[in-house]
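The data below hold one chain only, encoded as C-alpha cells and taken in the form predicted on its own.
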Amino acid sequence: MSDLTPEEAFLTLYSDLNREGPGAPADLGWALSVAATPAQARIMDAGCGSGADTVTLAKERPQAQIDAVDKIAQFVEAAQKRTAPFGERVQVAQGDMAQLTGPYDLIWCAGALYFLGVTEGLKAWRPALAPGGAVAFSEPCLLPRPSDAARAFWAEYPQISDVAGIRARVHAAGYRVLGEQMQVGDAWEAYYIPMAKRIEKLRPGATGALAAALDEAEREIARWRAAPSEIAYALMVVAPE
C-alpha cells in the first residue's frame, strides 16, 4: 500500500470504523428530547460521515423523515448501505453541509460544525430550520483547569475555548441554549478502541502515506490516553432567539 495518496491512506485507515469522530447513541436520545423533535420531524445529519448517527436518528423517530449529507464519497456510499433498510424516509447524498435548505425541525452535527465555525455555521443554517427547529452539535471544549496533557491534545485547534466561549459564540449567531452536557469518557473510546484495533490490523505491510497516516492515529490516540478524562465534546441544543 506505499503507492497510497495521503487522502486515500485516511480513508483506508477510516473505511471500517463504525464511526469517525466521538459519540454515542444515548446522546442523539439527549438531543432529541431536549429540542422536543416532533415524531413526524423532518431532520438533516449534517457531516453524517459513514452514517452511524444517522441509524440512531431513523430508530429513534421511526416516523421521521431524515436526510443526511457528507462531502466525502466513501463515507455517502457507506452511509447508503447503513440506512437501506429504513427504505425512502431516509436519504442520504453527497454535498456540502454549509448549504442546507429544509425545513428541518432539527439539523444534528457531530463534530463537525468546527469546519464552518460555530457562529458562522448557525448563521448559514437558520433559514433551514423550521418554525420551532433547533440545531444540535458537538464541539471541541476545555474544561475547567485543563492541564497541559489536555491542552497538547488540542493544540491543533486554537479556536477551542470552554463551554462558556461556546456559549458566546451560540449567541453571536443569534441562538440561546436549550441544554448542553459534556461527551467524555465513553464516547470518546467508542471512537478510539475501535481505531486502535484497526491501526493494528492495518499496520503490517503498511508503508509511505498509509504509515504516516497510521503512525499519526496512534499519536493523537496516545495523547488522548494522556488524559483521557478531560478531553471532551459540548454537546449543545440551541434554537434561533
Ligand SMILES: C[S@@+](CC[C@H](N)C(=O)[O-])C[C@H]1O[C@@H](n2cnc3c(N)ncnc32)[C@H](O)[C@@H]1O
Second form
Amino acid sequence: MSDLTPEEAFLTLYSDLNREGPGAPADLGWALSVAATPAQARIMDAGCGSGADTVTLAKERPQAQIDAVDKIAQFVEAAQKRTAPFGERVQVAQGDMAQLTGPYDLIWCAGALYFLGVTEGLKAWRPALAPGGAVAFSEPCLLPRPSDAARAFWAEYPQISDVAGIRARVHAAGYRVLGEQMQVGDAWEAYYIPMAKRIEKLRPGATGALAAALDEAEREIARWRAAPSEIAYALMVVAPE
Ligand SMILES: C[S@@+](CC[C@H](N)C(=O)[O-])C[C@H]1O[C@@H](n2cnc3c(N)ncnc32)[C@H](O)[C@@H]1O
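Form predicted on its own done; form predicted together with this ligand now:
Then the entire complex follows, led off by the chain already shown.
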C-alpha cells in the first residue's frame, strides 16, 4: 500500500466506514418531526457520503421519494449499494450539492454545509425548497467557555462560532430557526470509534500517503478525545422567512 496518491489514501481510510462524519439515527427522527416533513415528502440528502443517513431517511419516511447527492464517486457507489433494497424511491447520484433543483420538502445535510458556507448554501437552496419546505443541517459549534483543547480541535475551521453565530448566518440567508439541538458525545463516537478500528486494521504495512493519512486521522481522534464533551455540531432545522 505504498504507492497510493493522497486521494487514494483518503478513500482507503474512509471507504467501508458506516458514515463520514458525526451523526446518529435519532437526530433524523427529531429533525423530521421539527420540520413537520410529510409522509409522502420529497427529501434530499445533500453531501450524503456513503449513505448512512439516506438509509435512515428511507426508513423514517417509508412513502417518501429520497434523492441523495455526493461529489465523490466511491461514496455514491457505496450509498447506491446500501439503498438498493428501497428500489426506485431512493436515487443516489454523483453531483454538486450547490446545484439542487428540487422541489424538496426537506434538504438534510449532515456535516457538509460548511463546504458551501451556511449563508451561501442556504441561499443557493432556497429555490429548491417546496412551499413549506425546510433545511436541516449540522454545523461545527463552539459551546460556552471553550477550553484550549476545544479550540485546538477546530483550529483548521476558523469560521467556527457559537450557536448565536450560526443563527446569525441562518438569518443572513433569509431563514428562521425552527429548532436546534447539540450533537455531542454519541454522534461523534459513532464516527470516530469505527474510524479508530479502521486505522488499526490498515496500519500494518502502511507506508507513504496511506501512513500519512492514518497519522492525520489518529491526530484528529486524539484531539477529539482531549475534550469529547466540548466538541459539538449544532443540528439546525431552518426554513425561509
Ligand atoms: C463530512 S462528510 C459527511 C457525509 C455524510 N453526510 C455523513 O454524515 O456521513 C461531507 C461530504 O460532503 C461531500 N461534499 C462536499 N462538497 C460537496 C459538494 N459541493 N457537492 C456534493 N457533495 C459534497 C463530501 O464528498 C463528503 O462525502
